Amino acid sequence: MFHNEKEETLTRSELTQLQDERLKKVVKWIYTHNDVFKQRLDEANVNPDTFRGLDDLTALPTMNKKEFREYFPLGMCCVPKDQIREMHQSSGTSGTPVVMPYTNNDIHQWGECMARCYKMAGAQPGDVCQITPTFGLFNGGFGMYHGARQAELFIVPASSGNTERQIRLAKAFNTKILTAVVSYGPRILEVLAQMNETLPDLKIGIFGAEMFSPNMKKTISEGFGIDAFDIYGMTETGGVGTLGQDCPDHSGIHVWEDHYIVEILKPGSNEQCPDGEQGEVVVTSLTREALPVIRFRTGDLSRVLSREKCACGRSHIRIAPITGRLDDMLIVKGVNFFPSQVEQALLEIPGVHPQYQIIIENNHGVKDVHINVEAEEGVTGYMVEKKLKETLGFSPKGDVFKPGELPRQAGKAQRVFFEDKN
């Protein structure tokens, strides 16, 4: 169940510790290597020689998406071009692209925190995984990969797309170990079904890169008969599992403490949120070489659940499941509102499946919101309305689609759409 055992259970004085001395170094080293940091340590009066460690962590300024997009490509990066053996950047569908350069050591840090979260879902050298996120400038697929190496898994790098492949790939591998994002699990068992199909050699599923709500994550742990286990990571922290994933007891979020600091903060702010208070998710990373984040503002939100060691036997820090992004909130006659609550809600209603579509429509200047979504014969339009009645607090206009007759999306699904009715 451990892949680094000592490391996965250090006692919280040790973590604190461990955490105190690495900060002060990643202080240092990101002074020392790039101006750019220097001359924002500078202005932060955050002087490397003097810095406490964590007794300082709130002195250091706050960073996000702008300072990787203003100085894209490489103007943060703190080791020579030619020390750099990989990079990944995200989609960059909002604005200039975010880029990760990595070392070896990189590499090495990626491929033990992403080891670690398919030994805590239970994997075992030899086991069979099918790594579905694509293999290209997304980090996921190249992410699982590094991991699953570590790990010592039987690989089987099928990328994405072509469900039926990939399920012909599962059942002459025997696969037990699926990789995928979020939205793509449905999908396959959607194609399952039409296939008269089944996987009883498939016992865990790892999944990320979107919002994991509690009813998506029953309804594809159910239709698979597997654990299901939520991932977390992203480009700007190092990638897939790089800051740790739920365990089999299934109560939260563990974050590799002993390579980042979690903080959670009230959003616009730099006040940090008592535990179980929900807030922002700030990440320090203290192991990275090429470019450290310091206090990155994900966008993310959460709340600290537990510092107490875990059933599991892990000690790290555990979080709640992201309910939602900064970025992504909704605000529609006055109500303000995140997608996965709109997910958690439809899921809630027996018959309907996991393919829907949010439309944020402007008329003159007057919001509304059409929600269409699939289900089952029987499953009316006034059913979908109240429950989002009364989850969201007003009446969404939506239709009702048979299951299949919604566009589906290669890769991560689209579920907000803005249209102009001006």
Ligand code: DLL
The other form holds:
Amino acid sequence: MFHNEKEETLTRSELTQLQDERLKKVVKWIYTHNDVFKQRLDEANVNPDTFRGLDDLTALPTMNKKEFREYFPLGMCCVPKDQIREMHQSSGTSGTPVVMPYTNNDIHQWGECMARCYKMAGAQPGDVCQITPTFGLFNGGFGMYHGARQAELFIVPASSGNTERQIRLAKAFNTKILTAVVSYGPRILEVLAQMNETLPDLKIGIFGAEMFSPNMKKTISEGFGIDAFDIYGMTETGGVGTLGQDCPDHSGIHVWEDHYIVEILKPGSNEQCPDGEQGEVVVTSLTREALPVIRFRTGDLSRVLSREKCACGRSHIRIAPITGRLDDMLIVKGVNFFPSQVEQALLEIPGVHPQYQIIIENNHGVKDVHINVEAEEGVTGYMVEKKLKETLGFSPKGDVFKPGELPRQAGKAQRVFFEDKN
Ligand code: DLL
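Same protein, the form predicted in complex with this ligand this time rather than the form predicted alone?
Entire complex below, previous chain first.
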């Protein structure tokens, strides 16, 4: 099922031509509408009148969250304030928030990308769609709302929290599509079990905003008996869904290439990774007005899986599910690993529940890993230690808790904690 079949199935050469035209246009737009962008392009010797589009892409300077913070709140905005209709922001961990302003056209572009994701997951007009991410500064709730409007769904704007009420809503309205932050999936399953309830009408789950390890995806799909999809996007690119999602073939995230150029760069350098090699996702938005990003270094790690047409008929580039963020990489006793790899390994132990904490203890400069995980009776700390030793090559200390004992968070789950034992 397509939302915009023509654009979603453009041939590679049509896509390249479109990206080329749109890239020239957006470079001219930022140059003529914002002084910060103008200065950055001048410094990089990029002249929008002679800029040759895709051939000159790598001449454009990269940007990252630092610029967003430096020019907080609207220093990089390319339209007058009276043309802004909405804003979202993410706080991240370090102080000044990242702000994304939207014009009317930007809201429409967001809704279009998001509606494509719904339809790609199998949504049909009139389907009941329950939106559980927060409606607020976080872009999750509103993005899913704007998309659901364009996909003509019956929206249940539940927002976050109160899981029992979520379940009562889903039962009362026969929710078919559930949207959530990944870690909220297991939480709903847990409360469903406590209430001795099931959701037989639920068919589609759209999850994102956090790493989605293959085993977490399996736990969620099997737990609900649904097809679960991995949706990608971020505040800086315009929110949830802007960077696409996987299709029912589950062969990678289809990035909406008519709206975004995706590059995979070697971390810390400007060098392109060959297809298949993991690197940092770098994004250029082609169709946004208020604040387009140009070669934005997302910090997320992925790789190109395919540039060929997918079995679903879509032609856009496919990238691997995000394995982690560059700044999430943990190094303990010479072993590098990502929290998502710990999750993947833990969920392979029968009886382990998808609730865990990774605690990095710093004992006078010597780091140790401590894993707290919820599991059924019979799972021991030794089993956790052995599994991680086998799969990741380091020996953590494992502690097993009863289901429900570890704290739950609203929104994105905090999995990693640092403790100083000095
Ligand atoms: O998390 C947007 C979103 C909301 C996506 C709801 C999906 C569902 P931010 O708060 O700005 O926006 O955080 C963006 O979250 O750079 C990734 O590190 C991470 N992230 C988002 N989607 C995924 C995903 C939203 N599908 C940051 N897999 C990004 C892994 C994801 N990480």
